[in-house]
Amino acid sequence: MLSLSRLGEKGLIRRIARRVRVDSAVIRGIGDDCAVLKPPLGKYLLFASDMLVEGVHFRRTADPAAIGWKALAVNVSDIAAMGGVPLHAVISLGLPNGTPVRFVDRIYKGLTRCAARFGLNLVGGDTDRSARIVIDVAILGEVERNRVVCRSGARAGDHLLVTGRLGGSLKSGRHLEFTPRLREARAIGAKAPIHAMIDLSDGLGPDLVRLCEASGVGAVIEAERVPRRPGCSLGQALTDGEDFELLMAVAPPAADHLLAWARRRRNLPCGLTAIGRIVRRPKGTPVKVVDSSGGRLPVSLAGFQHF
C-alpha cells in the first residue's frame, strides 16, 4: 500500500494536479506560488473559507469521497447564501504521515465531483503533516451587484422562508452527502428580492439568532410550520445543525409569490416553507418559538458551538 511518507509532498502535489481540470478563467492553477485568475467584470467578488476537522466534522471511518464532497459543499453553500455563484477554490490538507495515498485519492474524488457539479475550479492549496486529518477550503465566487444578499437586511414584517427539511443530519449521515442549495438560491433570487439570507450550518435556532442580530430585528417561529425530516422532533429541527438549507427573509407579497411558484414542484423540488416572520427587536433573546395559539414554547435555540 502506497503511503504519503513514500510518495512525498511533491509527488502528492503532482498526483493531485494530474486529476484536477480547470476552465479558461484559470490562467495559472496548481503548481505555482499563487493561482492566476481572470477577474469577473461588473460584479462583486465573494470570498469565504470553511474547515473540516477529523473527530469534529467527520470520522475517519467515513467514506473519504464523502468527506471530500462535504469539504467543498459547505463552502458552496456559503456562496449560495449570498446569492452568488462559485468560481474557484483552494484546498489545504493536513494529513497524518502514514495516511494511505488511496485515502487522499478518494478525498479528491469527492472534491472534484463537487467542483464539477457546481462548475468551479480547484486552483491550488497546501499540504502539511498533521496529527489528524484537516481539510481547509477557501472559495472565491461572484455575484451581480444588484443581487448580493447579506444577513443584515431583514425588516420587520418580512416572512421567514426555509428550503427543504430540517433535523437529523448527523445521525442519518446526510451531513456528508447534502446538496448545497445553489441552484435554488439563484432561482429564488431571480424571482423576487431577498432581504436577508443565511445557510443553516449550526441549526435553525442559532442561525436565525445570528440573522436577527445582524439585522437588528427579532423573529417569531411558528412551531407547527417548521419542516422536519421524518422522525425528527422540533428540538432537533431547531438545533441539530448541518442541514445546509437556506433561511431567508422576504417581503410579504414577494413571499406569497415565491411560495406559489415553489409549489409547482418542477421549480423547487426541495420545497419552500413559510415558518414565521420578522418583528421589531424585542428585549432579551431576539427569537421566540410559538404554538398554534401563539403561546411561547420553552425550547432551546442553542446549537453546536466549537468553543
Given for the second form:
There are 2 protein chains.
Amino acid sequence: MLSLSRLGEKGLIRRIARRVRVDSAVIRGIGDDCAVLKPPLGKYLLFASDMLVEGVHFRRTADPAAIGWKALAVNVSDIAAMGGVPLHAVISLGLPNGTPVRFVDRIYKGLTRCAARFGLNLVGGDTDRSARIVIDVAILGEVERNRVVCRSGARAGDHLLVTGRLGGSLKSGRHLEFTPRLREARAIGAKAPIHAMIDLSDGLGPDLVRLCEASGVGAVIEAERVPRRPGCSLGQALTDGEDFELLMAVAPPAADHLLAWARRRRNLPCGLTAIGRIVRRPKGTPVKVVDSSGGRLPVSLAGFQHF
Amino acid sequence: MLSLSRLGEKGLIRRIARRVRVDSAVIRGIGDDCAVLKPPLGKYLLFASDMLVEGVHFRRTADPAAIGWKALAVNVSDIAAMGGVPLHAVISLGLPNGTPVRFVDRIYKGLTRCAARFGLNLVGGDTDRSARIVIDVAILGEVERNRVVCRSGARAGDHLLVTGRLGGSLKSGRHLEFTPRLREARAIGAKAPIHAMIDLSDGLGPDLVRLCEASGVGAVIEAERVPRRPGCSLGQALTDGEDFELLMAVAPPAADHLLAWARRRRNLPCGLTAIGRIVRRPKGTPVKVVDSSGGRLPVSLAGFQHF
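Mind sharing the form predicted together with a further copy of the same chain? What's above is the form predicted on its own.
Below: every chain and molecule of the assembly, starting with the one above.
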C-alpha cells in the first residue's frame, strides 16, 4: 500500500492537482505560492473558513470521502447563509505520518465531488504532518450587493422560517453527507427579501440565540411547529446541531408569499416552515419556546460547546 | 486563571472581535457566517492558506504571540512571493480544552501585530477543540495584472537573485519572528520585471528545485556566492528551511540594474545577492551546485519533508 511517506509532499500535491478541474476565473490554481483569480465584478466577496478535527467532527474510521465532502459542504453552507454563491476554496490538510495515499485520494474524492456539485474551484492549500487528521477549508464566494443577508437584520414582527427538518444529524450520520441549502437560499432570496439568516450548525436553539443577539431582538418559537426528523424529540430538534438547515427572519407579507410558493413541492423539495416570530429584545434570555396555548416551556437551548 | 471552558466559544469570538481593527474594504468582519468584502478593482485576487501544527512548526512552550505572528507571516510571505499585497485573512484555531484564555489572547496579539504591520484585516475564522494546537490562516491579496509573478516563468539565461541571508532559522528561533519580504518584493517588482519567484520555506535547494520544475528549466548555484547567516555552513544555507527569503529569476540586464540599485543600503536593507543562473533543463537532477572553478559539489538538496 502506497503511503504518504513514500509519495512525499510534492508527489501528493502533483497527484491532487491532476484530479482537480477549474473554470476560467482561475488564472493559476494549485501549485504556486498563491492561486491567482479574477475577482467578481460589481459584487461583494464572501470569505470564511471552517475546520474539522478528528475526534470532534468525525472519527478516523469514517469514510474519508464523507470527511472531504463535509469539510467543503460546511463552508458552502456558510456562503448559502449569506445569500451568496461559492467560487473558490483552498484546503489545508494535516495528516499523520504513514497515512495511506488511498485515504487522501478518498478525501479528495469527497472534496472534488462537492466542488463539482456546487460549481466551485479547488485552487490551493497546504499539506502538513499532524498527529490527528485536521482539514480546514477556506472559501471565497460572491453575492450581489443588494442580496447580502447578515445575522443582524431581524426586526420585531418578522416571521421565523426554517428549511427542512431538524434533529438527529450526528446520530444518523447525516452530518457527514448533508446537502448544503445553497440552491434553496438562492431561490428564496430571489423570491423575497430576507432580513436575517444563519445556517444551523450548533442547533436551532443556540443559533437562534446568536441571530437574536446579532440583531438586538428576541424570538418566540412555537414548539409544535418545529419540523422534526422522524423519531426526534423537540429537545433534539432544538439542540442536536449539525442540521445545516437555514433559519431566516422575513417580514410577514413576504413570509406568507414564500410559504405559499414553497408549498409547491417542486419549488422547494426540502420544505419551508414558519416556527415563530421575532419580538423586541426581552430583559432575560432572548429566545422563548411556547406550547400551543402560549405557555412557556422549560427547555434548555444550550447546544454543543467547543470549550 | 480564566480558561476557555469558562469563557465559551461565543465569549471567545466576542473577545477577539473587540480587539480587531479593520478598514473600509470590510463591509462585515468577524461575527457572521462569512465576512463581506469589497473586491479589488481591475486587479487579480491572490488566495492561499498555510497551516501550523504544534510539534511540527512550533512547540507548545513557544511564546503564543510568536506563534500568532508566524501563522500570519508565512501567509504574507506567500502573497509577497506572487508580487502582491495582502488584504484580508481568516483564522482557524484548534485548541485543547482547558487552554487558558491568556494563551489565546497572546496568539491574537501576534496575529493583530502582524496584521497591523502589513496592513491587512482579520475578518473571520473558526475556533474548535483539538488535542493539539493547530492554526490555519487563509489569506486574500491583490496584485496588478501585469505584476503577477509565478514560479513558472524562469528562462534559461536568467540570473538567480536571493534576498537576505540563509540558514539556521529553526535553531535560532528566527522562524518564529521573521519579517516577510513584502516591502522588498514590491520594491523589486517596481524596479524590474521578475520572471519567476518563490519564498524559501523548505530551503534554497528544495525550493529552487520546485521553481525549476514549474518553469521546465535547470539551475546552477555557485556555492561561495550563497549568502549565509553567521555560523551557517553551505549545507545549512541550502536546506535548513524556514528562511522566508525570496528567490527570483531575472533577465541579465534587469538583474544588473537591480543589483546596482540594491547596493544602496537604504533601497533594500536586507540585501540582494546573485547566486547563480537558470539553464536549460538538464537530463538528471535540475539543480547543480558548483565551486568557484565550476566543479560540481556533491551536496544534497533534500530539505524538510512533511511525510
